[in-house]
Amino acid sequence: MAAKQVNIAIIGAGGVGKAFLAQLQALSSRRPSPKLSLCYISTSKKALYNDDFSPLAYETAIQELATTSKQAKTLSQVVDYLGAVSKSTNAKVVLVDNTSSQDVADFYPTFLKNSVSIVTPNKKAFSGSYKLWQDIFAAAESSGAKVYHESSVGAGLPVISTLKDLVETGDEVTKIEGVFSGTMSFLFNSFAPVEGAGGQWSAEVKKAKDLGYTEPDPRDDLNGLDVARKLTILARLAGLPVESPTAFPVQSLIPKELESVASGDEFLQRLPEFDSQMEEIKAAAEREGKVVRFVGSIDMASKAVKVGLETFEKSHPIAGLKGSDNIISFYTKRYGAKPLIIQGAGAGGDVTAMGVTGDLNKVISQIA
């Protein structure tokens, strides 16, 4: 009898995509059964696949993708191709979406209806419209295909799986609170440290950008929307039907006057003009013996979700974070007054890919 096989298709070959491919190669040699067969890999422009559905070589996939003349298939064509791969190999297909594309996310229900399981760090699928959220899980339910997205919140940290376990074992979540952005964590840990003075706000933002912690335009981090997306996902998993990331209060740290400047560079040049605003916020917290942090919280009883600045006692776990770490506290009936806390690196290609690889393992154990 032939060894069992699972076909793997990958969309997205950037930082996370490359890290995931390296982990997938190691995984396939570590667990020879079922055979993990790479059948498709693409960027937004190019794709690598074999017309006879034979597997691609892990070792050379990235180099071959860079030099191939094959255009990326449309999403409809990818669905058809993966259907043909499944038929010809008599084996299931898992699509790994390593992009942050809304277009790919919108197509998840179609993939799932066609029995293609999905593993992804793409936040947009699970924090977009509530209808898309419902359509994704309804499609998975009807076809039996699986969908996992651990890395959509907290990179490789076990945030989503922990919350799912709490809910599915009948615990009652009362509150979720934490620092959900590696960028914001880094900024506030260096701007308003528990000990010492900290730097000027504009200088810290520039430093974070130079170190690669922010998006190319730092306003994409400072508007708070990234954190709002993650909270939307967690709120929905906890049972609140949040409509979208703009359906609750989200505090932006972009000065009004700089919201519409042309570029990220111009934004950084002018940001020092507004340092006094952030200094006042820091000083007010210090007068109370506290520090300021950028947090998200979900209060289940009042159905209140919010993102923004809060002050914390210096002894509080949220105050004592280091570097760009995330911290997520789950307050529940079972855990009582002391929350269940998950803490660690919340950003980076390797840890994000680890969450994706962990999800892939879960899917393989269910479908192979």
Contents of the next structure:
Protein chains: 2
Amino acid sequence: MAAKQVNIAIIGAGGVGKAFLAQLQALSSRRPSPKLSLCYISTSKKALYNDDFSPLAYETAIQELATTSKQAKTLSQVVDYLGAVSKSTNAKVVLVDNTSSQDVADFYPTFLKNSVSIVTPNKKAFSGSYKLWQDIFAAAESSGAKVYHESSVGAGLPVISTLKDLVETGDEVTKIEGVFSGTMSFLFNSFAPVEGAGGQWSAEVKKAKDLGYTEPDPRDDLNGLDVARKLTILARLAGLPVESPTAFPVQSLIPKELESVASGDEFLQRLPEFDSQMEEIKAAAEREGKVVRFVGSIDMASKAVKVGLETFEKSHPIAGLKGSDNIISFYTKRYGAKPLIIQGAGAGGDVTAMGVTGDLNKVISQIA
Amino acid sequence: MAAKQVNIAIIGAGGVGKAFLAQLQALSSRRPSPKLSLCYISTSKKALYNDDFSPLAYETAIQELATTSKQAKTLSQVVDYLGAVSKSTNAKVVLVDNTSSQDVADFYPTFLKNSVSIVTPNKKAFSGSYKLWQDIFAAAESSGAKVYHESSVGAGLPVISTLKDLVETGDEVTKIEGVFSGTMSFLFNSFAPVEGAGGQWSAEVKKAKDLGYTEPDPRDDLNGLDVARKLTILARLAGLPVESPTAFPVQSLIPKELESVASGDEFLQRLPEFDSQMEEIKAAAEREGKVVRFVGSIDMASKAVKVGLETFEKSHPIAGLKGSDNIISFYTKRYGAKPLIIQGAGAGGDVTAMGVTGDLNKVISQIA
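Would you generate the structure of this protein in the form predicted together with a further copy of the same chain, following the form predicted on its own above?
Full assembly next; the chain just shown is listed first.
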């Protein structure tokens, strides 16, 4: 028989957390059973919860969180609290981790062992050490709790679910290739467009920052680590036991001389000194009738994972990408020479939250 | 606690059925629990099953089916038999309908009412009368049985699951547009390529038939009904209660004069008489710097569903499609001006079976 209630706990109430909460309301009204009961929500500092385990109101949670004087529980305390909620309500618990915190990620095995399912866009858990990856899935296997992380790659685009379907139905992935960063997509689509000359590299980086497309310090995008983390996740799902996101070649677009300057602002001020280097890369591609893009790829036969600049024919789907879209191509035995392609916005609060809410929906269908 | 066994019944043992059976073996070895027990498999004429409800061997099922003298059960008898299997094994049953039969589709509500879940690539159930659609989902709702049909649109491409995720997480679909037929894709990519002149229309149709890309009578592709059925399914999932696949404009590419010729062969013989008409359509698009494609679209605001020829800029993703690939673009409130795009092979036994096996995997996770 279907359970009457599932308890939802949320850590993280930033852009994704707020969008998720709005979608949770939509899901809840579309899905009358089981009742989705909000039992805990926290920022890194503060938390809302009721000591008698009665549910919180979705509608006012964000506001109340801003004014509450209740401190956030430690992660150990959250584990205990959720165990008590589960017991008191005789219902299962799903933890929604809307942070990008390594500390929370490190606690996933403990949550899962305690039968708390997890849905999250947090890349850290799945792209950190291979041991953490193994611990997470072993804990889920042993307790029967679920762990879903669609939005850890390509936000709400169906990337993880598609790769899992390919593998679980017995297809053989031969290569995965794509543009996995909205920031890098925007930068190269503007710097080296298929038609027209494009802008100066440093000017495009500055524009991207002004538009809010980069991290506060753009070097956190340009070092390639974000893409390397996503590649690590996909490679592991495809069957390669990649040790960490630094275990394969990752090209950084930060000039050596600017790696240690103190601030993002100073970095941006000095970046024009290096425009000629990027201009030469663009021109070299142009001489072959191609364009340069920042991509990640996984070649399963040679077990080669790499992240960095590659050139593409102008008719290639990766060359023709627009705006800050992601594109991910799965080459498999079943699909042959023409890959299965997924394309669209790969960043932003709403589309990231969509992956989380979609995952939550799937978990509820399985545990309730 | 997780169930120890799920019973699988299969109707249909053609190209998709055979590919599915191979994938079922792969899934079964990857997924030790629950045990996937094959209890029934049939063609339209013959069937394999054991009167003591003991499981059939996957490996030899197709061979044994060819030599057995056992007749296929009627659909009523199958319902009774599966009820007895479920009772005897104390385990649930999933029916895999690998046919394109309207008769089997009409029986879905009965199966579902009897707690038999359904996974299928069969378009007929979901694109027939709106009443059948309602009956199917009402029956599933009341019994708790599941019904999944990913491969009814775009074969194994994640089209249905993505649309459901968008809707269930509260996004608002504004438009769906794409190339939904591998046959039509091949014909127009060859007849009116982005680069080069392309072939004569009638010659391309003949080539497609020789390559096995069309139905035995190519008119069954050229009438647009296959695309209309897929659009009907997507429109209903997006929230439009489309009455039937003939309730909206569908452009047929069969010249009026050839609608009633006796055979596909005669049709192909006479088709060159009409090449000049298609040539004029191609030339008109070319004069605007565009190419012509056979597409389906759903505009949610105006509730307009249509299937037929449209022209596209050569840089448009629909224009640049290769081979017999499908492409489906979802325009939504959340994704804004740049759609979520899914592209790849939309026909073929292996990729169609992949959608079926992936669905089965999801159903098992929910019912076991």
